[in-house]
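The form predicted alone is given below as one chain in structure tokens.
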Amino acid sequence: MDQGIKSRPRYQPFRIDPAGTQHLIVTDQPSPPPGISGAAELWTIAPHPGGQSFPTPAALLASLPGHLARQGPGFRLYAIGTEPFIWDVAYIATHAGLTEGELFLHHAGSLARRVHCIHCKTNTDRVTTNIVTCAGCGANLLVRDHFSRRLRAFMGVQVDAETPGILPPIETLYP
């Protein structure tokens, strides 16, 4: 569903930044992509030979604060995922200090959404239909194409505040 909205995140393809002196690539994915070097240090939650594995994602990015804080100039840090997985890495490499250029994100796996609820505040994970029903407030939102990087998330609006109980078809679009 295009709905003409500019804020959705563009991704370039996965490389290593020759710029950079030390590298960290974090990923929620069961494998990592081709293209990774010895160079560089994986963090993953799934074992993968060289790599450091958590059992979960959260695990991976509890630990990233202290990692990060460790870090010097030419540090450059990867995050490949899914978009709230990534998302959370940006979120927190910018708390600690990382600028644009040290942080580079690339999407993989699942297209699913976090959606924020514009009424509630509340964030809704794993969403790949166009309606979801919010797990804060239980309104019925349309999953809009509008992309909030503070929030990391899409936005939700309720669909049916006009005519409560009539919705549009229910899509699967992010699978």
Second form
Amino acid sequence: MDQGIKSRPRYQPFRIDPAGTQHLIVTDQPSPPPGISGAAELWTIAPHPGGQSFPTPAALLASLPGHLARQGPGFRLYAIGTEPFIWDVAYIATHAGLTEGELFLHHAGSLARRVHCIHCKTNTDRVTTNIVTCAGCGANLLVRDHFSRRLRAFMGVQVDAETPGILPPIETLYP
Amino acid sequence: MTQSARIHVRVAEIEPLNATLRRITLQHAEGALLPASAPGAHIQIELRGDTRSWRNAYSLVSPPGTRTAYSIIVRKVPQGRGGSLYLHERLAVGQTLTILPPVNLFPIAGLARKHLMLAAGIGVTPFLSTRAALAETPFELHLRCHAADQPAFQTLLAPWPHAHIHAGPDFNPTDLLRHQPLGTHLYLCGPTGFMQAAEAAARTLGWPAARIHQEHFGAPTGGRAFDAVLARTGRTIHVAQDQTLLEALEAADIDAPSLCRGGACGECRLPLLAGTPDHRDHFLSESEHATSIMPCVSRSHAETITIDI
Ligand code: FES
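Just the form predicted alone so far, so send over the form predicted together with its partner chain.
Next comes the full complex, and the chain you just saw is listed first.
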């Protein structure tokens, strides 16, 4: 279902920015993308040779602010992974003072979405279907293509408000 | 900028700061309030000499928001095009002038974690009005200047506890640029050579363009005289050695837009139709130089140049 909404983020293919002098790649994917040079530091979830590994994405994210606070000009951060992960990284990085040209986001892996219920403001994670039951208020939400950078989530709007219980067919759209 | 935007002002005060620097204070000629200005803003001043006129841009050094008077600081440049000599040798208290309202092309980045300001000589002037706007954000200001100017600048920078004055030519900002926290914004103002060197050092250290801000204060240097053919009317105007193409257009009563008069803002851009341009701007890319010219600073290598105005 193409909803014709153009606020979906677009991502460039991964590449190391040659203008940087210090590079950190963080990913929630089992294997980092090919072509990562030894010049970059690598943080992963699954153990990976030459990289630092964390038990969970949350643990990785928790270590990021302290690391960023010690960086200076020339530092580049690359986040590779699912949209909820890379936008969490973007949020932390922006708060640490990173700006355009220092932070690069690349989508990889599952298309599963974090959905923000516009009614009760709860986020529901790992949504793969066009319609999802809100983890907060239980409403049946239509997952829209509208991504909010501020909320780091796709917007979910109750789909059966007029006709309770009558839902369009449920499909897996974001495997 | 159109005629109607002009403001008539009266010279209220002239204070020498040293042998080559003077502060000039202007008030509205009819005693009205002047437009409020933002930190880092500049005005354009029109000066009429006996045989020619000038329009120069000067940073406001009066506190932002002050509406009763504007102050500028002018350096006497004997080998310049004459505008600064006029302001140093001819200008008298009580005289009236016309100015264009303040414009700010050098805003302080609101989201910066820290401001690092590097200035050379009179290039410190756009920073002087930003002190209050920096509020709680950490900042550091470094000024490179001639030893003879040090006392005057020290006085001007008295409200700046973190100002460092480097008298003499050997100030190298590389170490400073290397050791800055993430989120630091860099501001440069001074002669072109100074800014180019500092920018190149910053880029080598990986500073992204989005965190480098430059103020090119209008210091066009003149060059050989040439003629400009104005394609729309077929008119030809002469551009004298010590005049800019923009000034020649203005002298011919052609309403040419401008803001920075230093080749940086892009406002004065004109389509170039024929000729061998002598590009001196910091705005256009290499490829744009084939079809555009910035008349506030750029000139012609050949005897004539044809522009679309
Ligand atoms: S007036 Fe700004 S580039 Fe010419």
